[in-house]
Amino acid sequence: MKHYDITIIGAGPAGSTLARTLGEKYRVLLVDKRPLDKEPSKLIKNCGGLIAPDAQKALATFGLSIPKDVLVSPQMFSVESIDFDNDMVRTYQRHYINVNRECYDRWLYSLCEKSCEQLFSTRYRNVNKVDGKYQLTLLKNGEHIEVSTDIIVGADGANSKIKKELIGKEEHEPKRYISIQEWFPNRTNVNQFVAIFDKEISDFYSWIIPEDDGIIFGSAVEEGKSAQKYHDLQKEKLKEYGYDLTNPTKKEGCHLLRPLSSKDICFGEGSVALIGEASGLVSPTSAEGISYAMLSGDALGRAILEDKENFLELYERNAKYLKKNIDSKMRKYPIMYNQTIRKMVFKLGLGAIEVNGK
């Protein structure tokens, strides 16, 4: 049985950033169910592929720039906000970098591939703790692989099996949503990010993102409601704003977490660490998670490099600012999600810009 110092379950922005930060000091295993060593993959992250300002800042702090083969068009400089609750529309200046999410993940992985071992097209099955070490069972091409590790890291997203099996349900848990995304031809020349607020659909929001010759329509519906029913209803209601969301070419779905305070964040327990969305780190206002994923992966990596035996305490200290960031975004929450306050902000035109004289 092979032994590793650190085993990372999930090779998205969180897991790949952790592996890159750790470098070659430790024996690291990076596991992902996707065939990231081949392309293309049918297991694509349900993500619109926008690199928001927070994620751009994270890349800047790492001294990284996105290669051109990861980018898709158009690059967007505004967001149109459609408020069904108040029957109002406003446009705001924002800069998003538009990427192919699968290519983005492959690029981040390429930055760490020489410093760690990888098992791709591999699923995590279960784990047992024996003599202070974790023994993992992984499944690749129908065959079981047994490995042991000192530290196990859950970078496996909103439905983290590592968290469920090794930490369990916390007193505070992020609110859960079902996110559905569909791809359509861009028949109406959409060239900006569109955010849709409609309390009939969800207490969160829906979105439209142009990508190359198509558009992505997605919605986040509270768990427990019929996600497909309300997703379809939102598409129908968007017809009055001129959006043609018929005959999708592709469809995906996943769970989405939404922390409503920093108390919903869990960084781990004992020799188990959680990073990215597995820890609950997602923007409560926009659902942006890439910046938190990369920054938490880096924070954990620096903690392990400083003191592998007492890494969790150091990780929590390193990542404390991320919890504060969640709380700061909650102060913005009423402006975006309170119907009365949003109506006042829209009516006053605070921060809004005119597009084509409107």
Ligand SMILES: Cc1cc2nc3c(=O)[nH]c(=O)nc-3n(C[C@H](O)[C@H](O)[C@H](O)COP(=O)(O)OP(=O)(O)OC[C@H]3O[C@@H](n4cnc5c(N)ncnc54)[C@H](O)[C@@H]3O)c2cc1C
Contents of the next structure:
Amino acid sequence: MKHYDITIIGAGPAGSTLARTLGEKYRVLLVDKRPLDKEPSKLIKNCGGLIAPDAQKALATFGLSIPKDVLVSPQMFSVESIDFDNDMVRTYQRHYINVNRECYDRWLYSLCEKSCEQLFSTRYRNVNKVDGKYQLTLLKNGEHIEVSTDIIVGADGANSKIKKELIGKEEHEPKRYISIQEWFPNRTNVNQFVAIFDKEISDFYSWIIPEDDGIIFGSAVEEGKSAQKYHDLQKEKLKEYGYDLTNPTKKEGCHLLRPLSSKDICFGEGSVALIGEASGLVSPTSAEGISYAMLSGDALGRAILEDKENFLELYERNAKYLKKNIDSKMRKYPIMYNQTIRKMVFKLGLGAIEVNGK
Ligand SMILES: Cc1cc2nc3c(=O)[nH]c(=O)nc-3n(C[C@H](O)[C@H](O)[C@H](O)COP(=O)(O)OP(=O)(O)OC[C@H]3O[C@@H](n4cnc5c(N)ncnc54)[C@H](O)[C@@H]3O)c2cc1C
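Since we've got the form predicted alone here, give me the form predicted in complex with this ligand too.
Everything in the complex follows now, all chains and molecules, and the chain you saw is the first one.
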């Protein structure tokens, strides 16, 4: 049985960043069910593909710049906020880098390709602890592969099997949403990010993102409600604002987490670490998660490089600021999600810009 110092389950922004930070000092295995070494299949990450200012800053601190074949059109400088609850619209200046998410993940993976071993199109199945080491069972093309490892990292996203099996139910868990995204032809020339607040649909928000010749419409509905029903209702209501969301060309759905306090974040236990969305790190106000994924992957990598035996304590220290960041976002929460406060902010035009004199 092959042995690794560190096995990372999930090669999204969190897992690939960890592998890149670790470099060549240890024997590292990176596992993903996606075929990241071949042509993209249907197994792609459901995401809006917006690289928000926090993620741009993270890339800058890593000394990385996004290559042009990862970008999609248009690059956006504003977000239009539609408030159905107060029947108001405002535009704010924001700079997002618009990327093809599958290409972005493949680019991040290319940066660690040479320093670790990879098993793609491979699912993590289960784990046993034998003589202080973890023995993992992986499944590739119907065949079982057994490996052993000192450290296991769950970088396996919102439905982390590593968290479920090795950490168990925590006292505090992020709130869960079902997110549906659909792709449409861009018939009305949408050229900015649109955020939609409507408490009839969800206590979070919905969005429209232009991507090359099309637009993505996405919603996040509380788990337990009929996500499809409310997603469709929001599309119907958006007609009134001139959006044509008919005849989708593609549809995807997945879970989305929303921590409502830093207590909802779990970095791991013993020799098991969690990074990215598996740890619960996602913005509670915007669902932006790429920055948290990359920054937590890097924080864990630096901790393991400093002291592999006591890495968890060091990781928690390195990543404490990310927990604080969740709490500071929660302090801004009422401005975006309290109907009365939002009405006041919109009415006063705080931070808003005029578009074409309106
Ligand atoms: C609809 C939607 C839109 C979003 N839009 C944005 C956005 O525009 N900008 C932004 O910053 N954030 C966005 N987010 C959040 C962002 O996508 C996540 O926070 C981010 O992808 C987390 O990165 P990660 O590496 O932790 O996990 P993921 O990107 O989810 O990666 C997890 C990886 O683990 C693999 N995996 C899972 N289970 C297994 C298994 N059993 N065996 C092997 N491999 C496994 C998966 O294939 C995947 O590659 C969005 C989220 C959703 C749901």
